[in-house]
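Presented below, as structure tokens, is a lone chain in the form predicted on its own.
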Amino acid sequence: MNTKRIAILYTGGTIGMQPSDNGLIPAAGYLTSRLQQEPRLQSGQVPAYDLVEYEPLLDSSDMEPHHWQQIAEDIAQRYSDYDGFLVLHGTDTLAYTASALSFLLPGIDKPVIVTGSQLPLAEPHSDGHDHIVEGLMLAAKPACAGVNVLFHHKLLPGNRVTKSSSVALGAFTAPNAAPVWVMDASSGPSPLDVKTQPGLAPQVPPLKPCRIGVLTLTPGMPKAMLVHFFNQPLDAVILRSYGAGNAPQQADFMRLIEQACEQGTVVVNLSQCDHGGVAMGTYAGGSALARAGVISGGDMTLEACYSKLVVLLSHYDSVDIIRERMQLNLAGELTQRD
């Protein structure tokens, strides 16, 4: 008999809609219905839990830094309460509040599982059955303490994710790290028997609003469209170069990098390439944006770049310390608990 407890955090999404005239809707209290009928959550071998609803239910892509910060303010308040927490979310922004929560919730010493479906539960061969099942066992392993994402079986880390397919069960992956753990027949069903201590609640930062813009180069973008997007009021910049980070070298384009760097907007250079990173030194072009004033975003997925500037902007005001951090944990280092 599982001993254990979990909070689930129904913010909406796919997995708890249901069919209507005009497509899949967000139902207040159908997601309850739907666990009901789960047999397997009421087979002893799977925590108890309790579910609580959002209002209103959103569709992720409505998701905003706000929503970001009412999660974990959430799990904050319940944390001597819950052993794990389980955070039911609509995918297509999925892995911008996954890295968001790794970010707000440093060093915590609790899993919170971050999941949802492709298909809705009202669909007969929905994934999200298995994800609800499973999320709520690693819920219960201390050893999956920290934010990770569930999807297809696999449990990734939260803060290198991305979503790589709208339509394929497995929709996400963590391209430059290694999964937390895999669902198999050596893992389950039985969770790990392991006790632990709760910690101290989470204290969570304040976010504010912040501009962050994200320019996407292609080849021969025209110079009044660069002119247009410097001349905006931002306190950053997440630059998504070619290959191995390099930009165009010319005078014109990288005069702008430097007056943006001058003026003490942060500049961070990311790859437009899933898999690998941004090694600045290695071409002329990537040293000439360092040069410039320019950081390095290392292997980040664009998600938690975004995620972790909003995170930084709201707690620093110092341009070089949130320089400093941003620079921290990178080629394959960035933890959940930087």
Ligand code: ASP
Given for the second form:
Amino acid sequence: MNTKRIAILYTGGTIGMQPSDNGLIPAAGYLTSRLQQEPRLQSGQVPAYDLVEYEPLLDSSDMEPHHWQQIAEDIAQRYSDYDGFLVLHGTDTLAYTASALSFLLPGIDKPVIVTGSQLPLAEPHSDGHDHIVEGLMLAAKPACAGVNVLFHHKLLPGNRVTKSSSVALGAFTAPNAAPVWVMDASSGPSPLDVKTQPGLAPQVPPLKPCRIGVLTLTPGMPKAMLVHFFNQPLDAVILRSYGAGNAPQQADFMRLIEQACEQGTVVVNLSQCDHGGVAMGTYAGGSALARAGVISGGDMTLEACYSKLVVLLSHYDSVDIIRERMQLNLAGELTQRD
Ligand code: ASP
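The form predicted in complex with ligand ASP is what I need now, so please give it after the form predicted on its own.
Complete assembly follows, chain above in first position.
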């Protein structure tokens, strides 16, 4: 008999959707009643749960940073009442939310498992059934403390994932990180149990509106478009560069970048390659960016880079501190408040 208790925060997504004339839409109450009929959840081997259904349920393409904050606050409020948390979320922006939660709940010592599904639970072969059962079991394991994404029998670090397929059941990958846990027939959902001392409920910092522009470089971009982009009032720019962090060395382009850095915009260099990351000293094109004041995003995903910027820009006024913290690795404690 499993004596743990998990809070399920159901925010929306395909997992609880139903067909409509316009395609799949979230259906209030459906997932909640569907889970009450799931025999595997009544077996006593899976932890008991309480389910909080968000109102309204959202397709995750409608999620914004204030929704990340709401989820983090809902976890913090219930922190001492539960052994772990299972966040059910649409897959489209799940990687942003999981990354954001890792930065909003740094050093959390209970599991926060974020999952969703590619097929609605209404389909008999939906991947959502396994994700909920495995998610509840993993959310009860102290060894799974922290924010992780569960998908297709793999637990991946929350701020290292990206949605890399719109159709595969293994929709998420962590291109630059190892899985936290992979299910196989021998192990079942039981990673090594380590006892941790539950700490204090996390304090969730408020998020403020911030202006982050994402610029994906393509060969021969019109100058007028670049000028227009950099003329916007931007707090930060994520420059999606080529390969190891390279960009064209044309004087006009470099001047726009230099001006943005001089004006206090945080410009982060992030590679368009999923795997490997930025090493700005490798080529002259990357070195020039570094000299202009661009900082390296290392091997972060776009989702982690974006959500980390939102959290840091909300919390710090000093561009220097934001630039310094952006370059530290992704461990939660590096965004701690001081
Ligand atoms: N559009 C859906 C969403 O992100 C896709 C999904 O859940 O798989 O909410």
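Rigid core (definition): largest C-alpha set, two forms, superposition within 1.5 Å. Keep in mind that what you see is a predicted model, and the values were worked out from it rather than measured. Residue numbers count along the first chain shown, from 1.
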CA of Asp317, rigid core aligned, shift of 2 Å or more between these two forms: no
